[in-house]
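Below you'll find only one chain, the form predicted on its own, shown as structure tokens.
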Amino acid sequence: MKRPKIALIGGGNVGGTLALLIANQKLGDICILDIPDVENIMKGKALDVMQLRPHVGSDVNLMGTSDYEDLKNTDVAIITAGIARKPGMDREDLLNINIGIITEVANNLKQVAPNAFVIVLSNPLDAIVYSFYKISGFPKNQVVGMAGALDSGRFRTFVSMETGFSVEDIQCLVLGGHGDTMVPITRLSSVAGVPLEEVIPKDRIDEIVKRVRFAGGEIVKLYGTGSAYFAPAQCAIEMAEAYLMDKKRVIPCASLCEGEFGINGYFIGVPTVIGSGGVERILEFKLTTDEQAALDKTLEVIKKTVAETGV
């Protein structure tokens, strides 16, 4: 049976963190696309990688380019191009560096991959993503932002430390905006299916909500150089593997929304059904007035990002 062939489109922390880990889960052959400048770079990463197989049991290929052309044929594209925050910057400063980039991207990929699921992971992620579904007119299934399934990993992961109990065993959901004004869903989360409020005091929630609203930017503080790369890539992971394995997973991202939670026209991060059509279903369900309110906040924040990107 032929691989699926997965490119990723940025070949810096994220782009070869995720080409590790796809060789590792063996999802298909890799292409690592960056810029002519780097082509020796993602060549390097690509060899090096290679010859990592032997010790996991992987056959999968892997190429390094800086030719679109090589990226023909795309089943999954995994955007991960532009700078990273630095300390200092929140999203939307990367806002004009990005955008020109996603949509140098976009004109390419629309020609030589019209037919693939596309992951963006870019930011300010609400706004490059809704830029490049704009200016490559690809359908809205075929497009998706990595957004709350980070930040509801984050969520579990900080649950996690506060009770000492498993991650596997902790359920979080977080809906909005990929930045500090997301929507952590407390009433739902859960451990075990015990509800978070009989787990943990109501203050520590609290402290844990706002520090999964700035969790980026603490890793950015201490890194001092880049953003995190370990866990957007896993996450990216996740999602490709949805789509290539049509698992139906339901993930929290940044979906196309066209009616769903009173919003329209703008992709945000919502209960995502992934599977081999894509983006399937969003998972609607009724919010608090809280809430949606919160989630009416965030909404005006992608807004004004989006406005900004003159898409």
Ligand code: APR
The other form holds:
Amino acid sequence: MKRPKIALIGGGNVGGTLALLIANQKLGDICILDIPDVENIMKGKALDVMQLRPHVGSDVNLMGTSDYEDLKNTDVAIITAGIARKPGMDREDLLNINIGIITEVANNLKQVAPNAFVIVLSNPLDAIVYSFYKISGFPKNQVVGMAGALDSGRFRTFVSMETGFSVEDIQCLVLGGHGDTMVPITRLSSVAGVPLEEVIPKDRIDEIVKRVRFAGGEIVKLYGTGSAYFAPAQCAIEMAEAYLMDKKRVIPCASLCEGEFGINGYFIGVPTVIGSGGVERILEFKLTTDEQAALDKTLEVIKKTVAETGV
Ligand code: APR
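Switch from the form predicted on its own to the form predicted in complex with this ligand and give that structure.
In what comes next, the whole complex appears, and the chain from above leads the way.
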């Protein structure tokens, strides 16, 4: 069987980590694309990971490039291209720059790999994935944003740290936008099916939920120069693998809602079934009044950012 081809668009901290993890997992051949200024660094990263393969028994091939022609026949494209906010730059400046970058990526990718399944990580996530979808014209089942997997994984991590139970037996669900207004659904979170509310006192759950909301910022503060990259990369791989292996995983992802949860025409974090058809469906369920209100609130934030993109 032919190995799948995975394009990493943006080869910075997340992109480089993706290359390492994908090679380790032997998931597919890898092409790291970045801007011409850093093409040699991408070639270096590719060669470095190539030389790791004998030690893990991996035969996948890697290359670094700045030429979209090298992305022909891509099966999965994972987009982390963008810049992080620098001192003196406001949110709007950042958004404008990253919209410019995603426009370039979308216009190029549709020429060379119109059938790729695209996983977007660049921030502000919900607006960038929306822009990619609009600009590229890709079908909605081929475009998804990585956010909820990370937010839910952070929730699981903190519950495990609190209780000492294995992360494997902890289920947590976070819906909504990838920001402070995300919607952790505590009611449906559990330890091996036992409701979280029966395992952890309410005041501690509230503390954990608060930490989940600001977990990205907590890492930004610790790093000082950038944002999280190990966990985001692993989450994107989970989504890529669900597609390539037709797993029908149900993963919270930023997917295009067309009526689900009362949302129309926006990408937002919802339980998403990923299989060989890409985004195969959204697993809708009945929210409580409070949960729906929280989701409506996060939607307003997304709508505002999307309006600012001008896309
Ligand atoms: N085309 C391709 N790559 C680009 C482009 C472009 N037009 N513009 C910038 N890049 C590249 C940069 O050169 C850099 O190598 O995107 C890469 C971004 O890497 P980092 O700055 O290290 O950022 P990283 O930590 O990887 O995060 C990337 O993912 O999780 C999100 O919030 C995060 O939006 C950020 C993105």
